[in-house]
Amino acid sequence: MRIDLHTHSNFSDGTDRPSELINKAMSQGITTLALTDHDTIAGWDEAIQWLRPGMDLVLGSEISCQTEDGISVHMLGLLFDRANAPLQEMLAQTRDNRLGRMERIIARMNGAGIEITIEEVHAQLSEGATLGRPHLADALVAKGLAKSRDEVFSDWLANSSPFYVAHYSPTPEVAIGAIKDAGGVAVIAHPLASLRGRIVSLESFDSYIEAGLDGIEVKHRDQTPEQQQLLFDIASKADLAMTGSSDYHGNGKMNELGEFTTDLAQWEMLEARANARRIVRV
């Protein structure tokens, strides 16, 4: 069994269409794959259409959150009811606020002499995709102002950059509540990935657990073995599921499909916490 519970398509900041993602995962022996695009479910239907016997599809979304003191947190919502209106409204509000954020980032870059337009950024999006900083990075690369996404994030778009702008996001606790109310399960993604910016304190997990957190993404390339052990200890003490995931983005990042996976027993424990069986198989 090879279970990868965190991947992205070009409906957010990945580079593969959902159909390509499904085909790659099947060819690499992934037996359970979660599609978790940022703040959207727009890629679900295409992924379902291309699913073939031999692989289970887990539908979800990676929800952009922010703590009261401004720390970015990503919450994976899996196996939730797509018809749940409050959760869909939360995702829509987060997506809408990404446009205003992008316009402010571009204004700051223009003021510093970096010539890029919102139209050039939109040209990098597939239809229905969630707008994000990676699309700005792709526009800068396409214009010859940088060589790669990694270079853009390192030089211009990191959280510590003068061009960084925060945007509306629910708190992690609110996101967990919305996922649970929609019948799904909530897994905090790469919570100790310090290279991405400020990270939550270990004490913060008490509040997330109280809100109904179901799991922690323990095995992830952006977390050291020491950080993974800390998360393992928290999950063990609180009886939370422990996941491992690739956070695959296609050509957008170095992450490879299935480079970290979730043990079957942990996945069964997590899946049992949803209020209905929503795994897709054909």
Ligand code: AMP
The other form holds:
Amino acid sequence: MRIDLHTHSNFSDGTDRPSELINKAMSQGITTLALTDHDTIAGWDEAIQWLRPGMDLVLGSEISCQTEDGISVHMLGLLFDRANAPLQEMLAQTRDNRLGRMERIIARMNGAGIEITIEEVHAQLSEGATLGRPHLADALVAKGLAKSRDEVFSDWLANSSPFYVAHYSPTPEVAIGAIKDAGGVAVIAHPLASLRGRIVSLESFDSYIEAGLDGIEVKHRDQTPEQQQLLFDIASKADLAMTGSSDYHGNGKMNELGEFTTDLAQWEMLEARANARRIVRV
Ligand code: AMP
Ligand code: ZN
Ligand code: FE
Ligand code: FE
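Given the form predicted alone above, I would also like to look at the protein as it appears in the form predicted together with the ligand.
Whole complex next, starting from this chain.
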């Protein structure tokens, strides 16, 4: 079994279409794949349409959250009911807010003499996709102002940079509540990945567990073995599922499909916590 529970398509900042993602995953021997684009389910239908016998598809989304102290947290919602309106409204609000936020980032960059426009950023975005900093990075690369997304993030777009602007996001507890109310399971993504900026304290997990957290993404390339051990301990103690995943972004990142995977027993335990059986299988 090769179970990868966290991947992106071009409906957010991945570069593969859902169809390509499905084909690659199947040809590389993934047996269970979750599609988790940032703050959207817009890629689900294409993924379902391209699914072939032999692989299970898990539909989800990676929800951008922010703690009251302004720390960014990503919450994977998996196996939720797409007809649940409050969850879809929460995602829509985040997406809407990303537009004004991008304009503010661009205004700050223009103020510093970096010439880039919102139109150039939109030109990098697929129809219906969630807008993010990676698309701004792609626009700067297309203009020859930078070499790669990585270079733009380290030079200009890090969370600690003067150009950084946050967007509306629910708290992790609110996102967990919305995922659970929609019948799905909530897995906190790469919680100790400090390259992304400030990270939450280990104590804050108590509050996420109380809100209904179902799992912790333990194995992920942005977490050291020591950090993975800390997360393993929290998950064991609280009977949470432990996952491992690639956070694949196509050419947008180095991450390879299936580079970290989830054990079958952990996946079965996690799946059982959804309120209905929603794995897609053809
Ligand atoms: P945003 O959602 O606009 O705040 O942008 C955050 C997204 O940028 C995350 O999904 C990351 O996957 C992506 N990201 C962060 N750092 C990098 C990097 N160095 N190279 C490419 N993508 C990155
Ligand atoms: Zn991303
Ligand atoms: Fe993430
Ligand atoms: Fe991700």
